[in-house]
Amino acid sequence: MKNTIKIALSLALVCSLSYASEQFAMSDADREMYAEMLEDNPADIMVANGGELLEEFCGGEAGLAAFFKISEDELPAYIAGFPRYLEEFKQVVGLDQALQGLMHKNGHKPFALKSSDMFDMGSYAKSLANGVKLQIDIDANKHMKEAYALGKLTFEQKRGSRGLSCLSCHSPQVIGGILRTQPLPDIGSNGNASAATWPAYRMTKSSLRTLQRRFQGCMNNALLAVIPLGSPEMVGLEVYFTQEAKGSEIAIPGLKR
């Protein structure tokens, strides 16, 4: 009896996808809205705020490319590869994690995850390779590819009463439809691949939010245990996405509803 309701609930949600259209997806005063940001993203003022976080605890671009141990010049590209196997850590980590580990370093105490300085110091970091493509290589060595392997599970895994998982929402059959009057983005690579626009400012939260912060939100609103931000499911989750949109140009911060 109960696989037959999570069935019916998950046939539900892709009929109900299936059958929505793109002109519920905003209202007539939230698309000039949009427009508007586009042209003045208001996250734009906290990311320039993460770089004076960056210059304060971190020594700016400089000390963030030395505690990477590569040039000013290589940072960008660098930056562009994460998540990434870091032997400081011995895991694979996301950039904030690695800011996190740079502010320990310099003597101070890290920012959460999951803080508003944190997402924006993060957000100002990823800005720097701004028009570089996603280069993530899951190949570079076993910690990678166990951290993609770990993400694609984390992906497909179905939790929670419902039977749901991320691909519930994200598989081919339906991307495009309606949400929560929210379209169901293609996670690939495309202008609005999720790992190249994320840090993105959320209008529906009128706050800057990173790409794990909004895999939470997803995991909230499908009923589901909220994995914590930074943890190997996490992380391996982001290795996922941003492997899926390798060759996608990174544009920080992204906006999204």
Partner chain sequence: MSSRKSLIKIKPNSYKDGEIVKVSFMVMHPMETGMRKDKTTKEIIPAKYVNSVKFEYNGKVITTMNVWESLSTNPVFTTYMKINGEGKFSVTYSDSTGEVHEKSMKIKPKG
Second form
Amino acid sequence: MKNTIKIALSLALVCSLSYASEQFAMSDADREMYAEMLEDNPADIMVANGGELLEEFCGGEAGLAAFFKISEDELPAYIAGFPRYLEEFKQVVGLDQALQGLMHKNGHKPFALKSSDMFDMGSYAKSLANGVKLQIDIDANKHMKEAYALGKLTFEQKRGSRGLSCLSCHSPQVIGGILRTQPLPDIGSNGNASAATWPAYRMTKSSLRTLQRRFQGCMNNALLAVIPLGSPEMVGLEVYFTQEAKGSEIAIPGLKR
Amino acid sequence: MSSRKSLIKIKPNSYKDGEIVKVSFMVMHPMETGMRKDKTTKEIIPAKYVNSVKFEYNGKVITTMNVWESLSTNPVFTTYMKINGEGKFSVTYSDSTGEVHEKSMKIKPKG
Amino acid sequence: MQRRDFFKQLGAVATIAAISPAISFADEAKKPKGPNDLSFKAALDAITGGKGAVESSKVSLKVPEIAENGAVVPVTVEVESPMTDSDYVKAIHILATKNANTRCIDVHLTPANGKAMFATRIKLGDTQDVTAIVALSDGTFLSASQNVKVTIGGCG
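Switch from the form predicted on its own to the form predicted in complex with the partner chain and give that structure.
Below, the chain from earlier opens the complete complex, with every other chain and molecule after it.
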């Protein structure tokens, strides 16, 4: 209990935390209305654009399957296993980095990880696995084990002038608490299943964002130094989030506040 | 590139002649109100919003819209339409700075 | 400001407030003027030619009670209508009563729509009523309104 109060106090310094949740509780009808918005997700435009980019720069699904040395039929399940250790990279990479490798192999200058073209193309590629369950294997090899451990460390390590970690706001103890009118989300498979629902259209930003880009948003707000996209820590965090949401069905693009 | 900035969706995917289907048009557009300040330069961002949208089906006007700046960024327009033979469904839209674009989709009823 | 002027103004505001209690003059003073600014009353008059609209259960207006984000508020309007050449919904107007320009969109339908429905997403600067005004082919007007609470904040 004492611990919760301490966390609440340090949070209060960044944003105002309150547990007076009923004031902002959404009705089921409201929640349903927001869920229905997924049918016409503005990010569908960006994902469609991503499909054309994949065709143009990566040879489409056939090109992607060939790059992974699998058949096109195996592609969805394979994509659902990212982040993965890839021999060509000698490290654990996200799907976006794999696409960079393929672009390079095809003689194109790879899109930057933070470019909207990469967000579009990466989202399209991940959407090929829509309906498939996240099936990351963190015990597949020592690289995956290390990536998971680094991700967990990054999630739990207190940083910044407020001494906050991701865990401060995303631990089971605080889920559902209200921070500046927003409920603290459950990132795991029983809640938002973040790794299965990002990339998503971020309504407050009017744009398509990736999971790693979303991590940066929280880092910014909680006054933690922002870690670059694609760095081992970021990929580790993605591995950690994917493990937390393992078993959830991929549904890309998501739609978030 | 502009054709990639918008999308027409018809639901369900496959439909019969005479069926009433849901049509959605989505477009990437800033929908700037002209009353917002740029956070860094502190200058007012000039207004730029979609101001008219027209749905046509084989040259016949189905729905027209006058649009104002209060629609959300990357707006979505959804209504119904009765399928009436093979042909083309097209959307023409313009914005307050005078840009005009068109997007279209083939209509192919099954049976 | 002179005390008397102040009361005169207050009186003027009060008459407006009687029609649309949502207007608060503190807000009005803060807002920069936009080229399309139009009050709810003026927009209603323009749409209905001064006739006004009758609240009707034939118009179903769906908006969230609490919007999780004022920049993207879903709105769906559905009207009971046969949508035949002789009896159809001519237009659906969506108004945000407290936005500086109260008009969001005017949708002109035809019998070829088959069903009278329109859905979109709007920006709401503040907690306010959203109103749908529906023009029928017989020249009459129906309406429906609902309040939307707008919350702001969040992290990231």
